[in-house]
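We begin with a single chain expressed as structure tokens, specifically the form predicted on its own.
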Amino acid sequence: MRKLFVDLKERAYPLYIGCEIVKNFKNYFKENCSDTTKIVLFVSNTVSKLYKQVIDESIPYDLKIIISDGESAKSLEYANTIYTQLIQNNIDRKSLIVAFGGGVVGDLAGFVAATFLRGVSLVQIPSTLLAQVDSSVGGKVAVNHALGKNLIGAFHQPKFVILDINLLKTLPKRELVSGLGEVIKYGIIWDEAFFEFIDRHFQDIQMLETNTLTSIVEKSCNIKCAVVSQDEFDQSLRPILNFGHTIGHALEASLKYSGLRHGEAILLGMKTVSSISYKLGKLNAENFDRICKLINKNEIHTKNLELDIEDVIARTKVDKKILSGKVRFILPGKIGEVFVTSDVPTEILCEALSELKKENFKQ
């Protein structure tokens, strides 16, 4: 087992990384949450069936709430039904919410934890690659709005996070691809050597090789910890973690959160903003080609989906990162380095999205 820390002073917390470490939940609980009164387990429908024995043997709880699979659960309406259950079961301020599942469960459980009784404690046990390397770490929790993704949320750091590599062994291929969207992001924004490692070991990742999965989870979390520790509340450095997300979230919202996984949308978003940077002369041809080749190694299911470019552009204008009415894009200057800019001409954005549509979507 390996242990990392998100260094946020009084809100610092550990990440436990290893195989079959969910069974150690009670030990981690005693180390970090000893004054808890009640435990509420949020678990996705799929995970509750796949890991029933693990839950029964290792995670004590006073109330279990099954969350339906899919992005539709990330809504205020869904959250409200959960608040009712918590009130009816006398959940108090010293209670603990444990989120066991993918990014939807983690985001929804975290949002409820941040808002119920003005905040109760949270633990994350992410079961997908995407959730392990991204949404479970850093304290961003949210639900969606019809006009945009994650527009209603808060910063609410967990008490600890369990990153059990063994949980990834049951991932469907498409969920693995979705997680790789966030993994590849870290290589592009921060570490060229990590980008090369992903490229070199891509087949091992596809084969769910344990040591390789452990390496990419640990490295991704190391990078995210470094960024979040410097800028918890998105004031300076942290926006670089949204590389590919302005377009990616707009794609998801335009498609009504159906037909495209979050990580798939991020892969397409990273490809689009890399194209924009290349067209603006900020990214050279060699780096652009390398980024596109690695992204293209992932099978993304879009050929039967229709893309409305005008709608996607309109939805970028309700992105969380907008300042003074201007959309901010995170663009690569080279592999391992990105920058933030609001100076992207509409015609360049249209051109990049047109190329994306031609290559990936239904004509």
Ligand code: NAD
Second form
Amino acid sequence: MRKLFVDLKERAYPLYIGCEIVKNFKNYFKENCSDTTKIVLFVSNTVSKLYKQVIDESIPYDLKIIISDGESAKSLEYANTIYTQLIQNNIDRKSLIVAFGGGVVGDLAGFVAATFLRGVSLVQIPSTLLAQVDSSVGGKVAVNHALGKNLIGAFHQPKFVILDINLLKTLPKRELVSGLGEVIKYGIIWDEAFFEFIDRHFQDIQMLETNTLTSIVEKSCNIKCAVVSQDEFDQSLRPILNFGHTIGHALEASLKYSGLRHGEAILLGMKTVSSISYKLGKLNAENFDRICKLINKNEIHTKNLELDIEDVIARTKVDKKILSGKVRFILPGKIGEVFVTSDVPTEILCEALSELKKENFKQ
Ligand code: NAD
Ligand code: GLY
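Alt. form predicted together with the named molecule, vs. the form predicted on its own above:
Next comes the full complex, this chain leading.
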């Protein structure tokens, strides 16, 4: 078992990484949250069935809340029904919410933990690759608004995170690809050698090879820890973690949150902003080509989807990174380095999206 730290002074916490380590939950719990009164387990419908035995044997709880699968659970209405259950079950301020599932469960459980009784403790046990490398680490929790994704949220760091690589063995292929979107993101924004590692081990990742999965989860979390430790509240460096997300979120919203998995949208968003950067002369042809080749290795389910470019552009204007009315894009300068700019002419954005439509979407 490996242990990383998110170094946030009084809010610092460990990430435990290894195989079949959910069974150590009680030890980690004793180490990090011994003064808890009650445990409330939030678990996705699918995960509760797949991992019934793991839960029964390893995660003691006083109340279990089953979260329906899909992005629609990340809403204020859904959260409100959960507040009611927590109140009816006398959940107090020293209770602990444990989120066991993908990013939807983690974000929703985290949002409830941040807001119920002005905040109760949270533990994350992410069970998708995307949640292990991104959403469970760093404390961003949120629900969606009809007008945009993750617009209602908070920063609420967990007490600890269990990254059990074995949980990934039951992931459907499409969810693996979705998680890889965020993994590739780390290579492009931070570390060219990691980008190459992912490219070289692409087949091993598809085969769910344990050592390779462990390496990519650990490396991704290392990068995320480094960024979040420097800028917990998204004021300076952290926005680079949103590379590909302005367009990715706009694609998801335009397709009504049902056409694309989150990481698929991020893969397409990263391809589009890389194309913008290339067109602006900020990314060279060789780097642009390598980025596109790695992204295109992933099967993204778009061939039957229609893309409304004007709608996507309109939706980029409802982004959390907007400052003084200007959309801020994160663009790659080269593999391993990105920069932030508001200076993207609409014609270039339009051109890049038209190319994306031609290559990936229904004609
Ligand atoms: P998800 O939570 O919808 O999970 C995908 C599907 O996989 C679900 O049906 C789930 O039940 C199933 N599943 C989960 N674990 C499984 C397992 N081990 N085996 C088999 N099936 C399993 O999707 P996701 O991709 O994990 O998360 C997407 C969400 O994360 C989005 O809402 C996105 O906005 C959010 N997100 C948040 C952050 C953040 O910093 N908070 C970062 C990135 C993404
Ligand atoms: N997923 C983006 C962030 O955590 O900042």
